[in-house]
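This document opens with one chain alone, in structure tokens, the form predicted on its own.
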Amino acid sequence: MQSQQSIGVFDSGVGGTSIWKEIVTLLPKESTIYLADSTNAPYGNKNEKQILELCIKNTEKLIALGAKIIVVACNTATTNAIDYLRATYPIPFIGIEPAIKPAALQSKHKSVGILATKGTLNSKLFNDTAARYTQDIAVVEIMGEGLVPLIEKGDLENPELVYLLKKYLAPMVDARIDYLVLGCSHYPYLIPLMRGLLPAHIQIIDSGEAVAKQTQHVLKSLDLIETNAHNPKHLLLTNGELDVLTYFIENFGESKNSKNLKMQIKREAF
């Protein structure tokens, strides 16, 4: 039955993994097959034309493997590839893209920061929702160069990470933001970090609720939800360094129950 079929999901490297936590969290009877093309990594500073072919190799591996839904967990490969990804390939596509309309509609400062990448920041869909709902709105938009790199190292107390992060948060804290966007999900693993950084008020937004929320809506109006307790399986593969991803796994997921799951965890080219 294609309903006991997998989650697929893929990302740029390990970052993607801060939304598959969110999906097996929401789904529990869900299996899932999860990709890190960490050896192309990052996307952001990609052209289009190459981010397209990486999305379609894993998209295309994906679906080889019995993935029913895709969840790109990508900024970079969402705001660049997912309108060609959904007209060429028969089966549903769940996006990820900056949180910017929440941030917008909620700050009292009229002031939001977004972190991203250059493939994002430069993206159409990218600009044209911030154009939607930033009009009236100061934006302060700040490209995160170098960081999915160190982060993709599995080192989170890296000196370098902190000076990055340092110096792309303060003129964000000059302008009197109340609400940053990350826009790469590589950067939910840099949270705590931040936390130490910026003034308690400034909320931090990440999209991976929202589209773990997505994927189950998708799943159910498709009549593709599984529904049945069959021990749910998770394959995630990685054609980097193995250890890495082990590392963000093991050591990030006892808040989402990923020591109780039943998971193979390999490296694999593709």
Given for the second form:
Amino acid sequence: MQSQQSIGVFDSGVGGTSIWKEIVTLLPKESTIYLADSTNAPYGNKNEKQILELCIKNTEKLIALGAKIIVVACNTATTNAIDYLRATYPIPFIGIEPAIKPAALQSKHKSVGILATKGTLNSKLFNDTAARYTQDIAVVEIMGEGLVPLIEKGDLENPELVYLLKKYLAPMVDARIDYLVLGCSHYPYLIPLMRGLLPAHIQIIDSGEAVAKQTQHVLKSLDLIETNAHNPKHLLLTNGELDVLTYFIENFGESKNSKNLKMQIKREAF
Ligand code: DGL
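Next up, can you give the form predicted in complex with D-glutamic acid of this protein, since the form predicted on its own came first?
Full complex below, order starting with the chain above.
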């Protein structure tokens, strides 16, 4: 493996672009390859074996395209498959898990909410972490049924999203949570809607920035970090709708600008 090779990133669809943006912002000299497996979204309702098979497919595609490290930008995929991937492929993997630990440690009300997919909330990895850090904390776990397919349509103003979020967030507000953990990489795109539905004191946390920092740390420790400004390139592939991936990539966030990046966004079967 060489430092000039790309950082590979995959998700069940466009949600992992929320992580990709953090990586590109923190590591501007790195080239990246992003796989949006939108055809198979949502992963959250699939069983462990199905999720694992999809992760293997995505991993082998990224390795074939020359990835030097793989960021599994999907909580559902990480919590169900990362141990297998790490044991099977000779390449480092970074995963994303719900930020339950910082939420539990910082909660003053001793009450936190977690919104995630069924696949994440049922996984052993998530339940082991939650058991370790939330012994003296009330945790309101809610499955975000239906949110990912709506986000995958690329319409973040769909009234159905507001309807579902109201339903999912109400029990958390009733339980007086002061931290809401977003346990799915699609959900950061719903923060503006959530903000309108939650009392202002509730902090919303996701793991995107922490994943980018961990990627940087691992690349440095393995001497795989790119130090030359060699004109980084970004290849973004979707097996779903090209327009939807393009929409999420171009809406890069207020403080971040994707316009100057050298990007190729393509539709391809994988
Ligand atoms: N973005 C994913 C996650 O972080 C998965 C959503 C899904 O495909 O169900 O969990």
